[in-house]
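A single chain, nothing else alongside it, follows as structure tokens in the form predicted on its own.
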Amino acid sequence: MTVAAKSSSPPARKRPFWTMERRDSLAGYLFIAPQMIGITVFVLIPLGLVFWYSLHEWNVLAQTFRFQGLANYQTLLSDPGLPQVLAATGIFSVGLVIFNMSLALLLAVLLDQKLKGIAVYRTLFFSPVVVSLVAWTIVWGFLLQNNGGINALLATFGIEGPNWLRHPTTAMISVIVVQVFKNVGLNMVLFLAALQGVPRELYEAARVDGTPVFKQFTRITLPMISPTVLLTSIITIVGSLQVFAQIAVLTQGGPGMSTTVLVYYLYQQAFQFHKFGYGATLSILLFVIVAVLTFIQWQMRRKLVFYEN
């Protein structure tokens, strides 16, 4: 009886290959495939090639490509000009981040008011973002010349303006100001969007309690927009470390090396002095700096971002 029952039982059904779980997984992989292909082709492979080139001495003019191990990294550690380049990069980045974010937040607060014609001012302050970077820099180059428009304006008030682009201090300040005015509109829009997401009930409750305006800003506004502050700080810092066109057009790294930032120094070594291997080594240094700063900022989010507390 038992044997007959066993022989008459239906055979076990084979599990189909295309289960719901596998179809969902395939759909997910297909959705992320374009992004992964882009990252692989335009980020990972170039990064690997740059590291490979940094291990070689590559002279395009002489058509030589010789493996030399870590010699370029030893040159990097003993480069007498690198400390000044890093100092100029740090000064430019710190100045740009402080002035850009402060001005962007101030403009966002002012433009968040419900006033007649406020859209015109928002468009006006954002318009430099869409202007060609090279065209913007060339115009500012004419304005900052010794006999340019800024000194002509100062002369009308009896003030003799300096040669802005030929003195180390004023040259760095000029480059920072040009970059701040160019991109402040982008951070302004991000801050403005964040401000409009803050519940108005919080401000009404604070006014009922008699909280001063400044405390409303520090106790309500800043905590509520802290995620946007973190985002804009990361974007601004990374962008400040990648500046090139403004330096190339306005100062060419001068006077001396006062405005020679790391990206422009990389360009000089690779494309002016034809030291492509050492230029690749400098690009690895830039990548490490950007990665470390971004990692530090991301790790600090629990202290800086209200929602992470």
The other form holds:
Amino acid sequence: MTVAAKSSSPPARKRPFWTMERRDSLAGYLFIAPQMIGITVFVLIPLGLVFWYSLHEWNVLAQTFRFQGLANYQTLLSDPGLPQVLAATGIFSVGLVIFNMSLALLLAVLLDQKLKGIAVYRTLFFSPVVVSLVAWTIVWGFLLQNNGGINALLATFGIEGPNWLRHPTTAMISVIVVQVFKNVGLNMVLFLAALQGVPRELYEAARVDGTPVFKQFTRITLPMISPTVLLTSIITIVGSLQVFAQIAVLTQGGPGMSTTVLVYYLYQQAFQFHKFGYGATLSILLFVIVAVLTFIQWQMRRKLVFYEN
Amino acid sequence: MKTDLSPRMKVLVYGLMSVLLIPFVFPTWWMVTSSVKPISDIFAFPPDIVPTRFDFSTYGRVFELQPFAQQYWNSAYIAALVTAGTMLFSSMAGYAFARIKFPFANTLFMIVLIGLLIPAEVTIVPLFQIFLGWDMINTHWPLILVPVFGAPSVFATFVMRQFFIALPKELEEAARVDGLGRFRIFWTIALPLARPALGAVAIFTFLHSWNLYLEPIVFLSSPANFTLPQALTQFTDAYGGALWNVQLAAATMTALPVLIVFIIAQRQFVEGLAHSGLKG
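For comparison with the form predicted on its own, kindly provide the form predicted together with the partner chain.
Up next: the whole complex, starting with the chain shown before.
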């Protein structure tokens, strides 16, 4: 609140030095100061440090901190676990994005209809977003057990369900499904807002021309909401790379390493095996992947996205 | 696509929506109902969708096995502080970047935006070291300071900036003629008008803080300091097996309050999120 006092009470005797512009600039700097200091201390400096750490052998248990150049990066390239980790990360991200985006779009189109009680459906589809993440994951873990609710439900139809979290394939599918139903409501709402922004005249014109409904969707709806599709896909992909709690609670990366995604591996190396130097190297890898993906998608914006103006 | 559907299509849409709804609603229902069933009924076959016998004793055990009330308070006060702090500092920064002309504003804004590009997980190792150096490990400071000032608040700053850019100039000019300083203009004119954007920021920030998991397990080590997500996974028996009924009772207590608030205020909630400047 010291910021308030300084900027709201200009000096009583106006010295010529404090012109309107100068006072305004000072106010601007004071307004952004907390955020700038925060970004410097909690983002920029740590980013520099993570690079510095990655050049060291740093085992906390053995209390060693030795400069060793690029050795951690050589370890990274020859790490037998890494291909599996990258594969798991890739499968998770791709599966999540495809499933999430298509379900969000389907739900948004359904919820965009003029129907009675649609607001209730909207609320219910959105509700998992506000349920605590770990609580949601625990319930699914409970449901997905061998003798859990889902297999019990399947059994009433005479189907014997697999032990979902104990087989590599079904474990990965489970983690993706749990995550999608938790968060698809966010993308659904964004798509819904975009759908409601599409001018109705376009559909009316198409109907007069006798364009089939599906073609209306691909020729009008999709291009008109493409900025939102692009934005949500960026958010969803970057978000999928950060998945941690679901893995930690549901599978602990297993069975084997089938669900050990990059962030979980990073956590294990740094905070369970106390290899901070190698953990920092994995952080750099995560950073590079996120940066490259964001850059690619930003470039794609020009080719794929239709802007009204 | 907004057309009046034929009766047959209506039935189809309702049917499809109702089937799709199951995985969204059933887990929460199962969590709440299982938490009040006797342990023998939790794995009953065929499963009871609606509980027939009730046993509320697990709710007591939640508080016996862990300092759950303390953990609840930890999560609540951290989320409240983080939300209030983010609302204040992000709206200040967002306002300055949108409305005040000062040298290097664009460059500084680009630097802030770096925070959007860097997932918190990338910097968790050095942040751990920084807070270790400040003697703040196993305190709540990292869970408050980093979200309020660090990368997580950049999104809020961005949303607030987008909102303030759209405000008409005239609103402020009259106040300037009257001799109001920048902070007074911000506090008495711009901020009250920014309520929709602030609402969205508040919702996002609260949920983000309430759900944090990696950061608490990295920074906190004693149960009395734990936050809820971290505490939920600790209800295990002597062999590390999950005490399902206790865990589900604790999960219910964690999830239900926010869910109830959401259902009461869902209109503002959903619209707030939809209009948070994310429309591209």
